[in-house]
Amino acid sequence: MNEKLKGFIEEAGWPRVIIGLFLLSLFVAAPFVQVRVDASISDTLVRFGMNGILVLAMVPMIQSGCGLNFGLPLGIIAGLLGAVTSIQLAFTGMLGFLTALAIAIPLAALFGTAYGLLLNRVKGDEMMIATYVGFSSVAFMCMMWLLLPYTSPTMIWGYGGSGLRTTISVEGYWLHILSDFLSVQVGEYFYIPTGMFIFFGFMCFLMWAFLHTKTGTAMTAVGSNPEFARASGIDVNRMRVVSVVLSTVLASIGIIVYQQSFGFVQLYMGPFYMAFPAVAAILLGGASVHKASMVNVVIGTFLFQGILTMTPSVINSLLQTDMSEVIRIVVSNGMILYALTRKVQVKR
């Protein structure tokens, strides 16, 4: 038994074991500080489904050797454009959700192609340039959200008659369109967004299947050993662009899934820091800057979102004070800092 336990710890890694035990201790402590365990588990599951595809978007670029996609906001912006255009067209239900995806995916592919071509010109500094691309695209769109010719009264500023609001509700359009599909409600507090899990699982399967195709294998070969891949006749630059396009498209899909669950489209500075939690989650799941898998995505997303959900609730109840947002910021940034520090260690 000791050998089995030791083998499990070595395979999982001490960081994930410690974080997992910490999360388990929060769930155990919850009833003793009057925090409802069923509601906490439900919140964790919802957050897991909301953020899963955004974390999955990290996989293609890691596999191709482009590193962690700090330019994730570029794909998120494509998703936001799809969402607001769908609302502008007044499409509701599944049609509205699919319209948002249909508009976002081609835009993300276009943005991703330009982004990939740029990264091919700065090999070795991809993550630094990706961060700049993400931040600068958000800043540019802060101007464009005011200038784009959207006219829907549910989206534009009431006093000016033009320019999009900071936060736009999707209620009445496609709120919970995925989450409520085959959902399970037990009592007042426990809720399982089954449809969102099915969609996330389907996207993970598609990514897994792609990585086992000829193109996916070539992309992984480029990330593992670009010189060997080039000698084998693989177009290294093309594979890198394909990975960036895939990552950007997944980000656009992920943010629309996030919005239908969250209930709002957040514009302007909304996408600014969304890359960092996704990066932290996949690193906490066991990925490195050179290799990532679907298991890393699932484990990392659950650990990150579980701790982010449980820590403020338990500590607030323990201290009898409302510091949830402060605690959430401290915990999330602490995990991001830890994950990025771990990334440096792996890189060495």
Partner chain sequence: METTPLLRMEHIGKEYFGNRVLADVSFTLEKGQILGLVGENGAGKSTLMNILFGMPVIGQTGGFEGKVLLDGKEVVFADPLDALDAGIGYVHQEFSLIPGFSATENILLNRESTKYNFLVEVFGDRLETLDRPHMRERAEKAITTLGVDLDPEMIVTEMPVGHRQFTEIAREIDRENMKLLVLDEPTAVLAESEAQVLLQGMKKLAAQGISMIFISHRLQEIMDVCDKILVLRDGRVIQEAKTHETSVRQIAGWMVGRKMEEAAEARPADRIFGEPLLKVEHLWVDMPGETVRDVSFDVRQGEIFGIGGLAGQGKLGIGNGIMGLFPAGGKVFLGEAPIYLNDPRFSLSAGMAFVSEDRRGVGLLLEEPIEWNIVFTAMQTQDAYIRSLLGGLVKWRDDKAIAAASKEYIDALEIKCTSGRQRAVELSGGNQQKVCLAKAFAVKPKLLFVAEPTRGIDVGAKRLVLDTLRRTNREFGTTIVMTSSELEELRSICDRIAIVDEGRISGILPPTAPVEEFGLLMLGTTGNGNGENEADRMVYHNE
Second form
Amino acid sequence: MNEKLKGFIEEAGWPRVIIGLFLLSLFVAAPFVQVRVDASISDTLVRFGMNGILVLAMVPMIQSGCGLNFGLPLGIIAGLLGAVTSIQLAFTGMLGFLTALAIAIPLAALFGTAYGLLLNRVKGDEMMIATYVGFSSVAFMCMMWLLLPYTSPTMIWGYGGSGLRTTISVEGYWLHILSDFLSVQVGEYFYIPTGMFIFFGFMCFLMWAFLHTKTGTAMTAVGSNPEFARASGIDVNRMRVVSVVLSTVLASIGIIVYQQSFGFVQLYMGPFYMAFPAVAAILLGGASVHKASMVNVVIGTFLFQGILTMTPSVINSLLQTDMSEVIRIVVSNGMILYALTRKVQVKR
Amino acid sequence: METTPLLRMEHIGKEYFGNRVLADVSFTLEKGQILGLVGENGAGKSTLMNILFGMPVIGQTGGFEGKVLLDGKEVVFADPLDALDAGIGYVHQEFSLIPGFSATENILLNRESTKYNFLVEVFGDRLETLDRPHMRERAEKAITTLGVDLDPEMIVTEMPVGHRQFTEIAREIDRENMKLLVLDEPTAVLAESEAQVLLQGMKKLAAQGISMIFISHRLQEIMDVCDKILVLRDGRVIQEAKTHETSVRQIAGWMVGRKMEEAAEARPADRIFGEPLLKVEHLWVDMPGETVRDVSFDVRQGEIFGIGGLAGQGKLGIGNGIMGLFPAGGKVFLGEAPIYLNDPRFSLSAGMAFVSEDRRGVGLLLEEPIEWNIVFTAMQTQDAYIRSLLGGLVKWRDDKAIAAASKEYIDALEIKCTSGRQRAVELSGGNQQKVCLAKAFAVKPKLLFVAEPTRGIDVGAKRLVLDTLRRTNREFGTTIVMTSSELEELRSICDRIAIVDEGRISGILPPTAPVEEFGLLMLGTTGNGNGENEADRMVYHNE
Amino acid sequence: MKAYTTKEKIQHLLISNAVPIIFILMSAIAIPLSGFSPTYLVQEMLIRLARNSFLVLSLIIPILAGMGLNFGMVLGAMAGQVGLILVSDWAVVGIRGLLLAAMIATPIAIALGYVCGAVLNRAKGREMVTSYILGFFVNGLYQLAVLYAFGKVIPISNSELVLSRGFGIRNAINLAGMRHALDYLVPLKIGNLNVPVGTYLTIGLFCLFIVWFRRTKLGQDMRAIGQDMHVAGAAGIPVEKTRIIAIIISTVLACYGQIIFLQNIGTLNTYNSHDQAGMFAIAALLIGGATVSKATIPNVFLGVILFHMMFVVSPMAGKQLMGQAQIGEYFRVFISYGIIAISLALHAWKRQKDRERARRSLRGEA
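Go ahead and give the structure of the form predicted together with its partner chain, now that the form predicted on its own is out.
First the chain shown before, then all remaining chains and molecules of the complex.
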């Protein structure tokens, strides 16, 4: 039994075990500090649905050996452009949501291609450069949000100024368009955004299916051993670009799904740090810098969002202090740090 | 001799995991003597040197048998730095120089002259400042001792290759107590004239009382500078001789000579081959460490064609180049169709397959299941094991067909594994090699390149691998080009054997040719060879 | 090697200094647009040189040791801030306060530097991204300490420092008692300009230290390790230990740099001041023409001037040009991140090219 436990901890890595136990203890402690468990679980589920696709966006690049996609903001920007344009066109309901996707996806594919070509030139240093590509694209878009000729009165600064607002409400356009589809409301506090789950599940299915195609198999092989793939006639650089495009497109879809649930489009510095929670979540789910699966995505997102939901309520009631922010920083960056410093399996 | 020899190695033996690589090697080396150490790759030269230097790999694999005596006293080095302290220097085959440093800085690396300052008292010796003028003096002295022309201020990256080698040697000379210097193929990268300068330098050092062990495959150089030679083969001392009492031809025979009856027996009488299947004209390949310069040959339908030669001469580059893995040029035809080089996919689609010598680096997806490893190439190049869905829009991986096909190969090749889902990394070397073969067979190639198929696997697996190759050739008529460092292996299976030396084919021989002939072809008589060998070579070329 | 013609030399000079040249041109356009007077700009630059140079200089030694840009320098900055917070509480003022703060912060910086070095030894080849994440991680621990432990575990008596709830440090701390304590230690006034001579002297001393350090055995070892870890290791240089030393030195210096920075500013933003210290320092160094593998003292000063020139003038220039100061502000943020992205990408690309070239040089004549 002891051996088994040891083996399990070794397999999962101690940070995951500690964080898992921590989350568990939060749920256990919740009723004692007058935190409603059903509301907490419901919250966790909603956040899980909101963030799932953004975490899923990590998978292709990890599989193809490009590492953790710290450049996620690039795809998010494509999603923002889609959302904002859809609102500008004043499309509402499902039409608005689909328009946003239809604009975001080709843009993301375009950005992703350029980004992928760049990453091919900097093999081995992808992660650091990805981070700064993400940051600089966000900063660049900050200027663009001020300059782009959007005119919809719900989006531009009210008092005669030009440029878009920092947060734009999607209410009246496509708020909860996915979440409320077939949603379940139990009592006052418990709510399941079924539609969002279905959509997330569908995306996971597509990703899973892709990895089972010829191209998906080739991509995994590129990540596993690029030399092997090359010797088998695979164009390694092309596969890497494909994975980056996929990741960027998923990020753009992910942010729109996030917005329809959250209710707001956050521009300017909004997307700045969005890569980090997604990276931390997938690592928490058991992925390494080189391998990731749908299971990692689902478990990781759930654990990570669980902690984000539970710490403010439970810890605050417990200690009368808001420590959630600090815990979030320590947990997410600790997780990334752990993954980065784990000894790479030596190729013998 | 009356005095104690500088170095005496007594009854040295070494096993790696039950695999004997050295047995009962003894020799002595006097002060100021140069010993030529010769032998094929895998003869045990490097293991012997690793033992002398106390390389950690020796200790980690169970130590060694026998004794090493330096100046009559037994020594055991825990690591190479100990050996350095005891006055034994090693000049590696690969350069170990700091690229952005000058010759002086490299020669005195980690032995810099320093000056005291008061901060040393607080923070320790490493805060002493460098004494550049004195460093330069020492470097110049070492360079003069070696007798070469080398600018002490020149940066390594700007140096010609020869000067880098001199820098490396000068670094060893600068050590105060240097008694014994091991030079591992120092002339391999040098031009003729540079090699001559180096040989002169070595003689000068010997005259000053420094002993040397000189490892080279250029036998003429050995003849030129060494006092005596030691020939190793299969981990044993075959011959120890005074240089002036022997000849290049004799040494070559000692190096490669074996009893070949067994191999000859297995050979069927006359085999009949079809038209030439593979035509190679003036091929060059830029493969690091295995450069191919100008190679032409034909392989006939149904033949097993062997490519042999010493490591680093380019034999491995041929297969890698034709398969598009390294930049290559020249003309290659498969049947009548020209092969576009530098495009692995084209070579594979044309009907060729390749079993790489770098099993773990290129040959396998270590982290993926055996099944994937076996079918991957066939799947990607021929759409095998693929089901078309939605009218061909989606190419779905057919996991069932994959499992069935891999099971067949696993059974046929007796791959020992728990199932086809087991990860390749968990297999033993021999079984990994079988997976690599299965991968190549799954492509159903017309022409199969196999590089070093038995490297690093045990005897039983070796036999099985060779038998499998032979069977594939006989039963399916697959033409095979096999590259190997083991001449015996080539002679046991091949119909013709080409020997590669310095990036060129120095001759093509039938497997029944006397072993001495192979030896001479391998040992690069280029440049310093005599006329007789040149004549031999011409004959074989035009066979 | 062949001799270069003058034209080639100039070309080479232009290419290798492309980044600073572009920034000089940009400043040349932006300065007139902004409408700032030259006197104002000179004064501003003098202040900012004093304020920032030390922080930027602290990056040089890890670059020497081949560890890239030390994004982990924020660790040192945090240590420095802890020192300053404690000293403010004890109400030690003036230069004595600064020295005391440095004395308290040094052991913390050494400990953090050691941890950082040890972590980076486990992540060879991706030091930068690891040190970057480590910065975030330690930031979490720092907040934990400052927000919860200070006032509870570590007694803080000055109620002006403590949040109203009774523990945790306030968002902003006034360092009035220590403001300019080093800057004007040696008073000098030229016209209307107050010259921070004390800080300049400190920076000058530090530059001398770097020049001297490069000539020590330790500096030489670091250079060797920076170029080829394996060769250096084979020659008996203790690679891992030396790398840790490099990071410790950098962290301690960043700690002093942050103290100097804050005494010039005069207020400590408990939860933000260190955040951007690393980013601004790195951007400045790169704009000065340094790369991930090579940085010199002139790079530092040129970089600080160019970066901060742009920093000062771009909001005004943006306002004149686009009618919105906001644009200029975003522009400078974009430039800071963009320049780091481009420098990193160029360096990685060059390294890939170099590897290919090195391979080809081994080919010999085919």
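What you are looking at is a predicted structure, and each value in this text was computed from that prediction instead of being measured. Residue numbers count along the first chain shown, from 1. Rigid core: the largest C-alpha set superposing within 1.5 Å between the two forms.
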Core-fitted comparison between the two forms - CA shift at Gly20, Å:
2.4
